[in-house]
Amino acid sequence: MAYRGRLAPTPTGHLHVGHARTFALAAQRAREANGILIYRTEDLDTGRCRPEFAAAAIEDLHWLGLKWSEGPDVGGPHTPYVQSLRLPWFRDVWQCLHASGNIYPCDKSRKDVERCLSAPHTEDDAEPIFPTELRPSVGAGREAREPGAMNWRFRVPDGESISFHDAIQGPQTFIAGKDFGDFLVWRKDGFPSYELAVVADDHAMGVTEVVRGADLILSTARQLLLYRALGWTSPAWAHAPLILDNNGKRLAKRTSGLSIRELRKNGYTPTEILSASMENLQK
């Protein structure tokens, strides 16, 4: 199968350096395979995603020198390739899970699995480890026809390790139920889960590799569950390392003076920002 990439950006404002560096890398390795490459937007978080975010995103990205073949820009065979146009997309995805039998509603809210003691929260993952006794009983939830208001969560296969080889993290190993818990695929307030969204989408685009940051290393675990339950087979993986501040933590679109934009302004070339260190972005 031809090699197909894809750039991603969430639009909750301006993208940093560390966008930069792992977007020139996934444009690269597309590049490098002579594939197409895919620029998508993911704007389901509808209360933080803003256009104008969107669109700077896009003319940031085209600033450094990235090209695309495909993206709300330029068109393409898969349109539309903005996540918030796409929800009667979700909303099939969402019937073939639940006709899997992998899925439940959920009533219980982040504050209930906090307050269980049977929640452990993981060192690199925001989400708790779901308690495996606020599950309810399998089949519940059967007699739905549409997602409705309500959370739905996928029933993970506790014990079960999740191994997939990563193109430059190597070999990776996950439990389920210890590493990672049921994990959300449809939001009550009407929108599909990140997790849903990143799989349906890369599987009608026919991405065959994702390169995007280490930090979401951990969603490939529950990513492939999601594969597996759909019968689809799932992309290689590419991780790349995170750029971090001078406290050793991950860049945030809120990390003043260093984000694509700020440079662009303080008179950096596209060059300098790819390939200069922390370090060297800070003197």
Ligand code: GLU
The other form holds:
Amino acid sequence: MAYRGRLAPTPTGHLHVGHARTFALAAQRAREANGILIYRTEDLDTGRCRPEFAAAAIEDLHWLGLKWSEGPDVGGPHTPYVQSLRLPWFRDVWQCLHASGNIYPCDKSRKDVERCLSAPHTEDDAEPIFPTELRPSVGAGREAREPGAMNWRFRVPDGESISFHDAIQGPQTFIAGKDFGDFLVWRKDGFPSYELAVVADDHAMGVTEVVRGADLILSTARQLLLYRALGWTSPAWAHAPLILDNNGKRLAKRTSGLSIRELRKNGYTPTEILSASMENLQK
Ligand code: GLU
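Could the form predicted together with glutamic acid (GLU) be shown next, to go alongside the form predicted alone?
Whole complex next, starting from this chain.
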């Protein structure tokens, strides 16, 4: 099968040097496989995403020398390459998950979850493990015809090991119900969750390998459960190590001084940004 990779930035701020390196790696893997690279804007977090950041991301990555052959700026066979324009498709996928009997409507608030929580959650993954005592009985929500103004969660198979091979990090295993719990597939604000949208689009766009930051490695276990429930073949995985700042902290979009824009304004070249050590960049 021909290689199809993708870049999938979320436009909540300007891209930083960490994104630059992960995306450059994704582009390199696509190039080395003689494959296709897709660009997809993941703007479902409508409260935080901005069109100007979406446009800036495309501009910054072009300036860095990255090229893609499908995307919002160049079109392609899977248009639109912007998630906020793909809601009918995500609703179809919700229908399939609903028909599979794996999801349920959830009216529990964050407070309800916190009140019940005994297991701590890791810093890497902000989502607390959903307490099983808050689950409704099997079959709850079966009569629904559409998601409506409800959160919907995927019922994970408690105790099952989810394993996969990562091209960079090696073999991985996570236990459902222990490392992660019932996760959101639909939000009551009318949008799919990240997990649903990314699986739906990677499948629709024929992606054969997902290259992204290691902060999403646990999400891969959740996404594998979605692939299975939907009867779809999953792609291969490659999670790039995260870049830390000089204080050992993960770079955030708000990390000042390390956005591609700012480095470029300060005279850094694409090669310097992609290869310099953090110390050289963080003067
Ligand atoms: N849109 C996500 C982000 O910017 C990445 C999603 C993915 O690569 O699966 O963090």
